[in-house]
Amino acid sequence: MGCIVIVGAGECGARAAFALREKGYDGRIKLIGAEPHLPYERPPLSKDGLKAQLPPKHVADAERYAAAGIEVLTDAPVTSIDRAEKRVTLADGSAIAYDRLLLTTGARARTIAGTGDAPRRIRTLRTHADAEEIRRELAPERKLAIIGGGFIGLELAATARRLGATVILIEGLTRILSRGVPEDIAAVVAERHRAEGVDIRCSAKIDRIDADDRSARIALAGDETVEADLVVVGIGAVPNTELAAAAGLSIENGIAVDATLQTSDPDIYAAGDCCSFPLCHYGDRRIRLEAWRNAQDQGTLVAGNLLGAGEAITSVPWFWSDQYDLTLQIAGLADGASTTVRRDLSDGAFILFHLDDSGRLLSASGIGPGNAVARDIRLAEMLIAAGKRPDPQALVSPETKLKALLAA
């Protein structure tokens, strides 16, 4: 009987384990995680899970893993990979042999130099334990300073305001959501946050951060100081590639894999936040995605490829974020777009379509209350996957059904 070992017990690793069973694999499956919890979903950590102090939202309960014959090891960091002997070694010194190895080691929060040994008044948000620590400070008359105007920082700001905390958000660039979100949509998000009382400071340079057991102080250029009960650093994530690099696997903005998610070792695959891969819709450009949908899609795809399917990844990147009553959704990548057109929907919702010089649709970005843009973004995702070159005026007109453009 063979054994497939999965290192990294998050969304992607858990999905892959179950998909292996669904695809008929009857050998041993060992899913190994460094955290004390069963695999859980990370999106709620900055949203409802944080607001309501909910326990981790597990991908599955212990009974389901047992029923599927999946052995889950928690609180078990892997310290090395021996490719010659085909085994991994755990922190307790034990070793586990594998026939095929899947790395779903994810990513960790990026930190600011000099704050790694700071007291608990400076935090990041990546794990359930992080969320528990932050939640203790989110209450009326408490002040939260967030560094970074990306999705995590903004979702945390919205949750903190719902809980009554005072929030100041510090962004070093000229606007929030500068990575992959069009300026028009970022402006809507910024306006909504300001209406809720969030103090957004863009183009702000941080000179120093000091903290003690009671508070933190951020010294900004220009002799301004921001004091807060808690500082949360939300400036992106770093892929966990150390295991792979030490084992001699190729690294390129993550663990480098081919279109089937195979690494430079034919018996080792990688998937999810930790890997970079070529995407056919964008000229095999190598990208790395930190997204819930991507973790699910790659978990399912890599399971088949571990069993010899050899299927290339073709899914279109998709992101979403909740900001108060607004939902932002993006399908595709807008890099290389030369034309952008806007479709206005009801209740202030709108979608921006981004096309290249040939007229091919590269990306669609939308924002509106609730699910106002969800259906059209899903259809845009299908248009992108099909390589369509829709008439820009048809994209502008709400009377033109995107489904009809897909069929054309």
Second form
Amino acid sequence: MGCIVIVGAGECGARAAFALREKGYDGRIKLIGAEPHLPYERPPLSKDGLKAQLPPKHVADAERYAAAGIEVLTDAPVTSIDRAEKRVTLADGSAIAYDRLLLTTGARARTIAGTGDAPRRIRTLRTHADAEEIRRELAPERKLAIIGGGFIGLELAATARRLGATVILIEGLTRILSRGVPEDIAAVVAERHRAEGVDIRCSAKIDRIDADDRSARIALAGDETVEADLVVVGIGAVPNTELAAAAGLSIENGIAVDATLQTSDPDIYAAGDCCSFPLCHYGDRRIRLEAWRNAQDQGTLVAGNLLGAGEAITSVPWFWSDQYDLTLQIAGLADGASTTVRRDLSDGAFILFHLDDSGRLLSASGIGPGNAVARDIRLAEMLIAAGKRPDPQALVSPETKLKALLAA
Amino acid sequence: MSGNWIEVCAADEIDEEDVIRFDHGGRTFAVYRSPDDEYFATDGLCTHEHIHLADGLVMDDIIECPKHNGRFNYKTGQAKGAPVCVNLKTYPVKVEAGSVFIALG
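The form predicted in complex with its partner chain is what I need now, so please give it after the form predicted alone.
The next block holds the full complex; its first chain is the one shown before.
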């Protein structure tokens, strides 16, 4: 029966391909990616994978695709979708017909306008190839300037310090991690980076960046110039929507999908970083998530929906970051919270719980060494999904098991 | 096998539907107490990225890795879906005189 074509061979596309088989689909599956690699996990690119110069961490090896009957095309950018004829065209001119099409085109790193002329010294970090190029510059006696104090920039800073490079991190806002991370937790992260020798500059305004083959210079407002061997720009990601837009699909900060991840064309679905969807548990506000877990969850769900399940996405957003020996985990979204309570765990780890006016738990953010906060954040995620209004005092007391609140 | 029984802890040191880490002989294990008050043991590290499973959450007969939510049935060791695809090794467990023992092969 037919053929399901998946455009975009990252975590989400690969997960969807396997999930189609797990759900019993026995037609053809073609998974098409623009990169030269089999689908790989991106999180290690700024962390241990970068530090240890590891090869791509494949989602699955070639034997597993073969065993599942999934045809993977690498190095094969898709250039257009013909919705009337139901086929996609590749860069080499060949066409592939689909019965159902899934777009898992992901996102690309946002760049700073006007810096494209010096690709060797001003880079972004999104792909394995990016990581390989950046890794060459991370050594003692080398200086790295990172623009942007988000997860990517901070994880890269931590890895670069571990490799002995000098690191300056330039953030335009008044603090790092201002998007989605509570101030108290961002402060722990900033303090740790400073203790490790990272020069963090907040409220910095960049007037100009220029570079030649040997180095780059960042001119900051106030007549200071930062010179570095390499500049890495980590200022967020842009969804890859061009293919969908050119095919006339609705776009709204990403490929617009409904709760079942269906686009404005009933034969085409989208999932992962590239799509915006109505977020359950938060008033169905439209959101786009750039997160590994979301890619997995949506990839799994969309597989069923490609086969007609019609199931709505109900996952709670979940993020993590590793920096030095610290792990930060966040479940849910804190926007609209009116009350925050703190639960202190051992070894300096703590969790902030954010509740709304009615006492409903909206979000939990935790930080600590290793996986100190993981179990409670996971339980918080389940409390959020269940719409619970836990007693704030119970959340504060580490003696109260969150699992007990879930059952209450 | 009888010579290989290793004492882990007192049986009441593990809560119901919970897990502890147990290190022995340079290896690490996870020892579980199920909601129906039975004890089980597996290798201690997730087969995805070598994370200690004892920091994870036990729900019914599932242990979930604290890092990336890989899931295993701790009674059988079976991997229950992405991102984990390699099963966990399991070990025999017994409770005697109020203590938990595991058999290391």
